[in-house]
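Next up is one chain by itself, shown in structure tokens, the form predicted alone.
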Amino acid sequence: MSGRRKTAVLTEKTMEALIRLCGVSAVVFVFGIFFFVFREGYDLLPRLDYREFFTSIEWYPTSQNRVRYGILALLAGTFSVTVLAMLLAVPFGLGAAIYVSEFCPPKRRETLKVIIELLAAIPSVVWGFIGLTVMNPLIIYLFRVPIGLNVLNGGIILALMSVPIIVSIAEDALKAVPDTYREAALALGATRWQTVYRVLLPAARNGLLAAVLLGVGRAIGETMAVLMATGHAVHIPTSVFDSVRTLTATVAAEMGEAPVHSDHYKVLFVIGILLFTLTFLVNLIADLTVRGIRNK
């Protein structure tokens, strides 16, 4: 019995130090990832001039007569692009992680789960030609516009492709939820939708809130659907259906084409930092906030 003991014990020591090793790894990944963004892009942060790199819209990094790097207009269709994809995907999202919690029978349930995932497999590139294949003469055709390349049609893009996440997530925070308050709200006389909104979604506040922030996430780093299906115009929009370029399209687009440790190769591992640190600032916030309410 001894031997065995020591052999049990043995084997719990190795698992946990495996666990340990997997989650000290994932810390280890980002600032490894953080670092050779870092070290790719540092050279120029000095010599950058971040009144013009943050204030103006004139992107031209391989002008002959004068390099200009403003991102200006690249961080206003990244964020309208993101904005318009969350006020389509998280009402959407919730609500669709609502009804397949609470309203669903258990046969159409495990259907729509199997969906939803499903969409969530689909690949980025296959999102972009969705969009300039069907969702772009679709937008000429309803809205009477020039081009159907444009905000509407990126937000839309980011909204499918944001919803599956959205609901994924909230669906497990709702299951979550003990069943106790389900039968506490009944037992007091709360019909179904009363239970939802009084009980449940504040109990769940926590793992809602991170369903929609991994949603903001994956809209703001996006790349391929953009790049396919928002026109790739440097662009300040003024309304949803004016073409526009993210910061993830223009390094997906630029990358290729320069020259590797030149200035505007360089360029683009900062926007790269920046765009590692707007990502920081949500799970920040995320964080803080989930902090917050776990206080209260």
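Residue numbers count along the first chain shown, from 1. Computed from a predicted model, the values in this text were never measured in an experiment. The term rigid core refers to the maximal set of C-alpha atoms that superpose within 1.5 Å between the two forms. First, how it differs from the form predicted together with the partner chain.
- Relative to the superposed rigid core, residue 281 undergoes a CA displacement smaller than 2 Å between these two forms.
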Contents of the next structure:
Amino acid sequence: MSGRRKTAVLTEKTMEALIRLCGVSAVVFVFGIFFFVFREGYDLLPRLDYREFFTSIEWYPTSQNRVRYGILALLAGTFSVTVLAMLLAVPFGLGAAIYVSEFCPPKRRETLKVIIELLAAIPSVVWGFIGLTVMNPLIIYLFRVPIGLNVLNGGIILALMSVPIIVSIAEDALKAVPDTYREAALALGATRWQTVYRVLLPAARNGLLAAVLLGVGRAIGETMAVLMATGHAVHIPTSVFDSVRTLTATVAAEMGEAPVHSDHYKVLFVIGILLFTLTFLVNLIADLTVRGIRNK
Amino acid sequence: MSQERTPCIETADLNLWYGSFPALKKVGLQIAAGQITALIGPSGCGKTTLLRCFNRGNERFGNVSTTGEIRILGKNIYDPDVSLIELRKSVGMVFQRPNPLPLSVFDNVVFGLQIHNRRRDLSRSRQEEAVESALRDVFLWEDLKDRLHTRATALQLEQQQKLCIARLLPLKPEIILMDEPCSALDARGTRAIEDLMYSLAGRYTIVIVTHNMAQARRVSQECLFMLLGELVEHSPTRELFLNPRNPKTAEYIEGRYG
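Structure of the form predicted together with the partner chain, please, following the form predicted alone?
In what comes next, the whole complex appears, and the chain from above leads the way.
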């Protein structure tokens, strides 16, 4: 009897420790990743010409005469593709979530959710492939532009990749709104749409905001698909039909060629630190906004 | 009112199924205007289902089918020319758990006005008047007049339930349906809601579902006893409790089952 109890206590303690480890490991990994990225890039940090780094569009990391590390064009590339992707993905994603959660008959809802999850499971290189072989000729044909690998292509591909994330998180957020709110609004004679925009959207705004920001995070951090779909030209875009290159694509494309521990190699890690900071800021802003809304 | 005794709610041969389960069987009733009518009976006997028929609230649940007639103020509510929105404007509902919307007190009260009127037809002063008069009607004005912009979900339960009644009033409903409105409240809250019901009766026809026979006895003028989806007895409350006509009613009010 007491032996059994001892084992039970021991199991309890072990499980507790294991679960605690799982929780703490996330923190360890985040710091670990930051540490290693930082370690590779840090000794360039004091030597870097920050004015050039942030304001020059000249990215010539392997120039014989004078290497120039200006990432303005890369920032513009990341920014333009992300903004376009969000312009497309946020309305579509939230609209789809509202439809699936509030308007769709239950049977179709299940089918739709399975398909949306399937969409989320497509590897990014496959999306890149679609950008390269389907979207590229389509854009050339439809808009009569010389090249279809551009902001538009990357934006659409990224939007398609972010939509399933936005839909599933936004749908969860809407599902979490107590049914009594719907009941109350409908009993007062509200239509379904009035119930959605007057009651459910405000009630679910924290979750909806989280959905949108996770979509943004996905779009900023995505590499492979944008590498293949945006044309890889270091250039500040003036229209959606311009080719661009993003921060992530630059790191992915040049990392293999840069000699280890050269300045070129280090500057790629500095870009890594920058990306890390950007996504951290997006998450922080999200967190603070959500908190701010909650306290109101 | 000249038409004092004309029935406000009337059903004939009303049947309702959840899938293949019959929840209401051939219910025929007449509920008088301006009174408080209580629906009593053991759990699962169809009281709430019947109540939800009067504002077609059962239609939210997918597998419900209804046959028969429900007339409200003489109009069959299943007629094609009946607007669900108008019906729900004139038949308000109060639920078991207070369910104020996650908005301010003020916005809860004017919610009905806002969804049924165009914005430009709804001046700020009209909304303010509506809020004051509705809150006065439910005895909340003195408590809340300085807190109109706090979130309604942060109020005490009793205040929340009163607010849920108040938000029906600006729409000038004919009928207020109450589904066990006091079941989440303590004795004091129950008493406050009952006092409120007395003061609203006359102006509105109130139908209340209750598990609490003492409550039915206290608040209602007429009482309907239901059992297994059937309407067993409909009498003036005093009569139903003193001289039940049906032996099943007698057994229920004596507490032999329920």
